[in-house]
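The chain that follows stands alone, in the form predicted on its own, written as structure tokens.
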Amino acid sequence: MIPDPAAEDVVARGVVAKILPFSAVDGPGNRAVVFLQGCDFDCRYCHNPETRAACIHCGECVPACPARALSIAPGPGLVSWDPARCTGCGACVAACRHDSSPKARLMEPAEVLSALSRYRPFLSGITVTGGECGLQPEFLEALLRESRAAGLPGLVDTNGSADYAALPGLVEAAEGFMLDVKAWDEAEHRALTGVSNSAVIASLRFLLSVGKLSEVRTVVAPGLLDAEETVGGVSAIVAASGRAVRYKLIRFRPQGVRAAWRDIPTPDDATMASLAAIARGAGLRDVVVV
């Protein structure tokens, strides 16, 4: 087949929510943490449910920022953002009942990159998160690539819904997976999400299969989920592979959770030191709790 050079031409775009320039607890090293918008879970404890949907244009974050960073275009009608005039207060996106943003930016991967140029001797890699950025398969792969080219290998922070056994290209371009494991059981999962847990199980095989899963992470939100049980199904398909995973339990903490689910309890010590034990009994090695 003769290649379409008009096809070759086409840069991958992708919607950005945000861009952190330093992080030390999103991968190993400093990194970069890039947030794409849009996630097809709706976690009740989500920590940036501002990056689940689309902005829809409603204009309700424009009188809401005290910066005047924000203004209705004339023409179409549609929410503009200076980020000159920004001073990333947050009042944009607590006014907004879409859980959306009206910063997210149609960006290629070089726009992304050139983001972080002036930060480069400091940072050690990116990751990709979210949102969901499995849902923009083809610019996540472009951005891998890219940034690996440039010295800065890419993790990919996920849900697991993807179906990343269908992009090879993608699972090649990746330093590596951290994999969230929300909840074990079905209706559980369902619950707290509102999806099935079927492809988060099968992300996980798959990604241990071909030794590209970096870290599993858990939320433990009391009353919400069997924590014991999640941890002892994770542990156990874990500890069959062989693979040398970190397994981190996060501790459930109300900041920037959407105010109905802000009354969640974070785990005692007890709790913690119990659910690791877990872990460490099915036979993993690295077992983190924050």
Contents of the next structure:
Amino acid sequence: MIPDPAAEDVVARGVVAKILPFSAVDGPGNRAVVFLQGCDFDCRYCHNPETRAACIHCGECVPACPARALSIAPGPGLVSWDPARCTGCGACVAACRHDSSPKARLMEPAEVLSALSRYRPFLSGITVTGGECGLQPEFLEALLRESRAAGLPGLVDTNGSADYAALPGLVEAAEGFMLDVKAWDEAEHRALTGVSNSAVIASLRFLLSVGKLSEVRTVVAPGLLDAEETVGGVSAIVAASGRAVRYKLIRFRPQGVRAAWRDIPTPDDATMASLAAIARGAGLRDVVVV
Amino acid sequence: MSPALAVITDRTLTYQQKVAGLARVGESTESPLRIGPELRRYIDAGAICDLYEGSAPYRPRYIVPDYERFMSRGSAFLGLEPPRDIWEATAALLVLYRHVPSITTFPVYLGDIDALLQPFVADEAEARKAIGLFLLSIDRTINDSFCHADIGPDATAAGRLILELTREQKNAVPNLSLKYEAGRTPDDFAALAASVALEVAKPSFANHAMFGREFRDMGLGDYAIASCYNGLPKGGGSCTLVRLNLAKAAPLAAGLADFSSRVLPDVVARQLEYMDERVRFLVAESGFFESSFLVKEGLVRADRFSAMFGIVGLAECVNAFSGGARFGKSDEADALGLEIIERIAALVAAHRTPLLAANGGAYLLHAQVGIDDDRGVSPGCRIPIGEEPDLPEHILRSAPFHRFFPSGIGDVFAFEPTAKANPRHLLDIAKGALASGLRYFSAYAADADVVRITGYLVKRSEIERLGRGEQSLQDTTALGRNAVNNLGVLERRIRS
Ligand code: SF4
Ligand code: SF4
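Starting from the form predicted on its own, produce the coordinates for the form predicted together with its partner chain.
What follows is the whole complex; the chain from before opens it.
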């Protein structure tokens, strides 16, 4: 089993699913993205299901690896991954039936930063996402602090389930937050994610109130979600706060989702334009459709 | 059919293209160059190639006029006074362009056009109209994409107008470079350049600090980017460009040891001999430097002309000796590539021609982008299309080669159209690339009509027109079409 990161020692360690050195779509400029492992929502349209759960070291993925990058260590029987051999083919993740990945690693913030050091001249900052990065708050805060000290301010991409009002250090260490609001309707949110959206709405209000919300997003999946209601509800709160926050409306795309959800259609331009009009009508200036 | 008649009856050539084609046929009837049998063997094997430069050079291949001098003094030969307003300035430049020769018959360098026009920007709306017509005239009358204008490193109103009009007009000509220097070029100006690049495949980012330092150190002072991405002394140029095709030289060796001890030094020596001979004819016999008004009026100076030693196909050469390891992927293969380039650089630096004063008579290294009928030969030191690693890896593996090539080397990256929503992403990558030692960085979005072929720009819609048997205004469209077919340039890895 993965040791509890907080209990280990004074250095906060976290379970990192993967590190992507360059991204155009995770905040302003070019940013490195750090994916943390583990999520408390179970979105039906999840695009990274392999980041949801902790690896239980069942070993089923090991024979699936064509590059022999996976092995089971003698003794406690932990599955280990050899990055030098890995070709990134994805067969292990496809073989895992537990929404996990054998490539997640327990890391210290300094290790994450040293993995990024050669890309430093290319980056505006980092974005920490998941999974749900708010589930590892000590590690997240430490990573944000060390990254900022290294000249790379950090954005937090979150589902909003954490109680950020109770995490002032983390909020201070972050350059800003990008929050997903998946559904405004409580029942719809439960149906989509398995949990209530009350914490999400509370995070939306709190992050707005402290001026730390950089961006709010809603994924638009016709037939699955009432996007009009969600966009209307979010826009009203953001507009009332008077803060300049970008609202990004994201077309559902089937790439990477679980097999059962690959047939959900991608919304057309007219649908997206009418949703953007709702947000602009509420008074938001920075509305982006992707 | 005779070569001349083939040109005359070709339905896809415009009148201008036929005139240029017939000039080439005419030049080929003379063979005044002394080419020995050893050199001839390498030429026949394709290992040494003069890139269709002609058998009797009668003008330097690349001419880089001192347009600043022209703007301040006018031209007695052309009967032009120094311009006094934006209309006179743009008209004067267009007149002079008509009289700047080069290998393509069109000028390959149009000047640092933002700095040239900025003193005449009084009323913004009027300047927009004048510069818009200026850029339009360039595209419609200079019908060749090896025509290059520079902007930067400082932000100016003229520079902004040039970028905005470039985005509006979406023309292939001129090719455009932003001379970028960290700490000097403002972010908002560079971000505008990045957003325009994602729409029109230009400008590219030129490493101003690197070029500036090297040209100072060589005693050449100010430089310009001309043609594809060629760094050349301003007020001078390059007499010739001959290239060493390493992909074709490798098979002439019995193995790596034979290549480095025998073939490489010999082929480099023969290429230097060929360049010397081309320079000799141009300088001592053609009469160019005694007769051109550009020389007489000091717009170019003979002592600011060098010549370019080109190389191409490093990747294929390295792969031939690496037993399965691939250039751009394996550290050992890349190290061998660097060793070969270091070797060539040392051999070229040790050679001096008494005929050229610039850089003490030593030639400038150039990573040549290839010609349209190359097959299986990667440009310069580039990683082959189809084998490109992840973007960060690609840049970091390419960077160590760039410092050897003051007269030009560059890498081209294709981006997802979604990158247009975040031009600062591209700017960050360009900045990082230059900070990591890249000399020249080009990008375009995968859905743009204007695409960068190897170093020059072509419109896909024009390639299609040619495909239908119709004429295309730009002579480079045909080169682009062949490069698309032979080099797969539209198959570049797309970065998201
Ligand atoms: S990644 Fe999945 S399949 Fe592999 S050991 Fe962990 S839980 Fe089992
Ligand atoms: S992605 Fe997974 S299956 Fe593929 S090589 Fe890497 S470890 Fe093995």
